[in-house]
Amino acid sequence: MMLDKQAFLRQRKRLVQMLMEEGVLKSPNVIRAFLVVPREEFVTYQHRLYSYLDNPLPTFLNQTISAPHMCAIMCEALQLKEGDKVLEIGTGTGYHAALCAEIVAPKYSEKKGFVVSIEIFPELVRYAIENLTRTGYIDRVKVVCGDGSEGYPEYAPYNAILVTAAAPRVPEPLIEQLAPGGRMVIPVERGWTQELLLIEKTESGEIRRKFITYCVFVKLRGKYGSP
């Protein structure tokens, strides 16, 4: 059985609904894009009727799209805002970028906010433009297939960072690629487990290190992911 775009839309609204009873949705403009923005465009055919579950899916390569309170999580803690330029390491199927481009490059907004999401398998780049471009989020998404953990020097500094892998250490070029003020959410491996943490640049350039929860994710590949 497959369901219609009004069939989907309801179940994006009760999970929207059950991740802010969570406390997990907290910023009108998160809220707005979960709303707005169709995971089951993103995820694999197989998969479409599990889009609104609170879980992730598996995609091509052993690489999975994180589960919505993840997204949610992610999103809230960068502090996003319209205008704002993003870097997003390991794209995988493209909606993570979406939600991202939603906030800080809405339709509306005459501030030029974007998104550059940066995907080391070249069979996930083709699917994820595939995805941005059938939903209309291609023209506000960069997307380049090279080795995220090195960042993309062509349009830093960036406000936000965004890591979708699980690096062994935080990268020393997306550091020095976040913009004084900017923000960087990141997995790190600590032994057997995964922190997510929080890295803000303040204005004078001092780092400072925030624990945001346990987590599990795929691992950060390239020069400064793991072996």
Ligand code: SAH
Contents of the next structure:
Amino acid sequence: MMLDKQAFLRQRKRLVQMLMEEGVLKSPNVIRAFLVVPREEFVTYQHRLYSYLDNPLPTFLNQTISAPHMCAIMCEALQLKEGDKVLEIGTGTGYHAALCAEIVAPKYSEKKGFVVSIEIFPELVRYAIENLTRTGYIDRVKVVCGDGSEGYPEYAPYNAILVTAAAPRVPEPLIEQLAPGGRMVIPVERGWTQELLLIEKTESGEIRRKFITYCVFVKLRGKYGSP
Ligand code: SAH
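Mind pulling up the form predicted in complex with the ligand next to the form predicted on its own we just looked at?
Next comes the full complex, this chain leading.
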């Protein structure tokens, strides 16, 4: 069965409604991004029909695209706003980067918000660039191939850092690259489970950690990743 654009849009609206009822989607700008970004353009062709189930889906090389509710929880916790500079570690399909771009740099925006997203596998970098180009986000998302566990100092400091792979502990360079008043969400391994943490840097440079929820992400690789 092949679904057309309209059918996907209906499913997308239904999923957004559900995430709002669950209290996961709250902010108008995040809700708007979820209504606009077509997840079906980012999942692999064989999983297209499942685009609007609230599940993670496999991509390539044993990696995944996160479940919509997890993307929502992370975007809400970051309190993204128009004009923000965002760093994402783990581009994968590019879907979450597109959501962030839709929030910090909507087409009509005069502010200079943008997203830098780092992916370690060149195959996935190529895949994400294709998806972001087809959907019209490549002008607002810079995709870089490399080890994001060290961050990306070139555009630092960032108002928000989004880590979409689980780290053994919070990498120090990422804390350094956070702007005063900035926020980071990151899954961190805790025994056999993982905790999604919110790291806040206050205007005076003080670091605060808050537990958000338990979660399941693929492992972060690279210098500050899992051995
Ligand atoms: N945000 C993605 C899902 C990411 S899954 C999306 O919206 O589709 C996690 C991704 O992190 C995987 O693609 C994996 O290859 C990548 N990754 C793991 N360790 C990394 C590292 N050290 N630097 C950059 N990317 C990494």
